[in-house]
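Only one chain is given next, in structure tokens, and it is the form predicted alone.
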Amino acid sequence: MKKCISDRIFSLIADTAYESGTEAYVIGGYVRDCLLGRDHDQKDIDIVVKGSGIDLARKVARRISPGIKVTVYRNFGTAMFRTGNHIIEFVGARKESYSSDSRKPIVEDGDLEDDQNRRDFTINALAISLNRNNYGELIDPFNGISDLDQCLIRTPLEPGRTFSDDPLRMLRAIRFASQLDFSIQPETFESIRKNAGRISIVSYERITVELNKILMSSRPSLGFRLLYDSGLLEKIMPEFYKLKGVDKKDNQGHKDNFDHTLQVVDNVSAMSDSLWLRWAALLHDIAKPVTKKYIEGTGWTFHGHEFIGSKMVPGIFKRLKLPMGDSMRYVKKLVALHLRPIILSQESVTDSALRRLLFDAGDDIDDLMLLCEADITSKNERKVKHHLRNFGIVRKKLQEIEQKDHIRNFQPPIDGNEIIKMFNLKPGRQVGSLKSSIKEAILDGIIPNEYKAAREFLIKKAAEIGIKPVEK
């Protein structure tokens, strides 16, 4: 295993280790992906000591080079430091215990064996020795090796015990699952749906952490299915819960909207590594349960379900405690406009209608498209086809509209200090009314955005009501 810890850096905490009287190993996920061949350049690195983990963190940082801060958790008994590309954590190994109601343990100094007891899956329990008379040496008391071979995701100890003492476990191996692209073992996973509830006790913050890891995937699907079959879904994101499964009246049934929504989100995990706007694309159409409804003739619909979703984002984010400024705002606008380009894309579309698009979904609009293009999932190709031979065509005209009307993020000409000034008036009413006036032309295209246009218009647009400029 020597291939996995031939940096420098190893070298350096093994003597410093031996010259310390003290043991060190390399564990966890560092170890793991080093296994997989997946990339590590810019890796965090978790070094247990036999010991204490502070004072061989500061030992090292000193020999690497003075100036190097390295940052201490006393209560947790860390320290750690960063260097090239690296992030190296430094703990004394520990035992822990649990009540049943927290998931902070009770520690106690340990040995190596106790940290890998307490370790939450047996690929991460794996260690590789930085001791002289061993070192290299992979230590791996669960057949983590084997997990790896077989892509499974399996707990050292009773499942049920690793699930009860810290529920959040449970959120990890999924993300592991769907990171990875591994299966859980089934009396793994069988422990996680008998301790669904207990995630309970598990802050939002932390399971939003996992939920972002999951949805960053190559396929998050993978992972919310996992999530739905565990019976967690229903637990941390009721309102995507709902979205599955089918109604059937009059011998007509509607898509199942929770693979419907799933294969959305794959589809712009494939285009787009943006975390906002796969988060997006997961709550697109998250308000169809809630605005289903039958109308005989016509079917199964879901009118008004982009304007309700916008609506419900705010309450799941703040829920989620995701962030409340403008990532919600940006996912919040693309669920409210994810149908405008659908639409357009579906009917003879005019120069009003783009550029009332543009000017509402402002920087937005690429990502907006992209969502739009995800959201066709019909298995039949001529239709497929269709809508994105339509989409292009959008494009097209939107990119035409954008370079000769300057739509995008535009503010009218004329603003509203201007036109009290002009005609003499006090902020209020009637020149907002008039000021919206310029917007609603420029957009209908009726003039150009161009300044010396919207005086001329605006002009003639107050004289109708009885107000003239004021004579200089």
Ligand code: ATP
The other form holds:
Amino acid sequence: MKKCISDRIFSLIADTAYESGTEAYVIGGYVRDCLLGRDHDQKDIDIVVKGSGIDLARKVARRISPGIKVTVYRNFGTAMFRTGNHIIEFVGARKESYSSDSRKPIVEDGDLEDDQNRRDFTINALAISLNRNNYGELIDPFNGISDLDQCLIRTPLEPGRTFSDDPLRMLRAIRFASQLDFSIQPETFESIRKNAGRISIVSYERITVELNKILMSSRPSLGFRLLYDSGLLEKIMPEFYKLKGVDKKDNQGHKDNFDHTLQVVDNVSAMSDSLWLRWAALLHDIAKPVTKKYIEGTGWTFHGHEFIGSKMVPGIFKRLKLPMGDSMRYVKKLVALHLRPIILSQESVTDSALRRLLFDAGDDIDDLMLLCEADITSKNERKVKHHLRNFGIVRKKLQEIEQKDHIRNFQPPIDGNEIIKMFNLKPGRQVGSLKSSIKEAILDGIIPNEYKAAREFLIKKAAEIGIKPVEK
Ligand code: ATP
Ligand code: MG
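Please show me the structure of the same protein in the form predicted in complex with ligand ATP, now that we have looked at it in the form predicted alone.
Now the complete complex, all chains and molecules, led by this one.
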């Protein structure tokens, strides 16, 4: 275990604990990830202390440098500071007991064993001693090492108790399974299914932290399938749960939109680490259940699901307590536009349609293209290849047009103020319509995206409705 605590910081904590007559242990995620060989250079380090975590944190920080800022959370009995790549958090060992109607435990001082009992999973309860008598010894009361070897998530105590004490742990189980590509031990999973309804007492802020971590795992589908199978998805994201299933009429079915969406999310995740692009993938077909229709002769349709879906995004973000600013607008936009590149790749495409796509997507065009490519899922490989080839052509044409016309972030070369001055108009509808006629003419390729051409076009357009520029 010594390799996990080779950093100088650990001997410093050990010396300080010894001199203060107390005990300290490294515990939790740091130990787990070190044993798994996951990158732990950047990892937060949790130290559990017999007695006051706050006192020891202050003493250690002072020894590193008197200037270090120690943040203290007195209510939780914790203190933390940053040093090098690590944030080190100290907590006093404690014993927790819960009543059934609240997440707030009754907390008492305890020893290492009590503290390990309150941990969520065996693999998160592993501790390494920083004490003189057994420095570097692994303390593993629940056989966490064997669970690490077998890639298993299992609760240290009877699972029903662990989950009813803090139902968020059900989501954490799934999050760790997804992040680490582990299985959840059957008895533990059965208990999650039994207790899924209890998730209702957990705040969405905490739920969403876990959802984001599931989405950031290499294959988020692992986590979302477990969420579905456990009954949790229905409780926390009912609109996503509804994507599952296939209706049949006249012997015709449609794709299972849940499976399809997860495939798209995995495809996107293989190409990008962007959390918001992954959210866009997760929500891109969210309105399929509400727009689904069977039309005789045509089959199943989901007409308008991209627009309705994009309108659902703010409500979902709000409920999940996700940020309501630029990230939400980005997801909304990608959901709204997700069919556009595909449609272009199927028709003989005009430059004007490409310019409009560039204009509407702006700087997000590359992400949109990535999402659309990820959206091409089919069991028929020839079909996928065919679509991808057409898609390549759209990509190339988009590049050519962007190089020529610079549409991506374009603002029409003449703005409203200039139009007002030029024709001595009052701000209003007429100004707006003249301004947008310039934009339309550029997007349609009638005039180039240049000032002189725009001015000439504007004068001609204004003359058609009987307006002349004022003499200077
Ligand atoms: P990571 O930080 O990589 O997401 P982690 O295991 O460090 O993983 P944290 O949420 O930082 O997870 O928590 C640190 C440790 O605290 C965990 O390893 C676990 O022992 C304990 N822990 C955290 N949340 C809970 C909880 N809800 N119930 C029980 N123990 C918990
Ligand atoms: Mg952590």
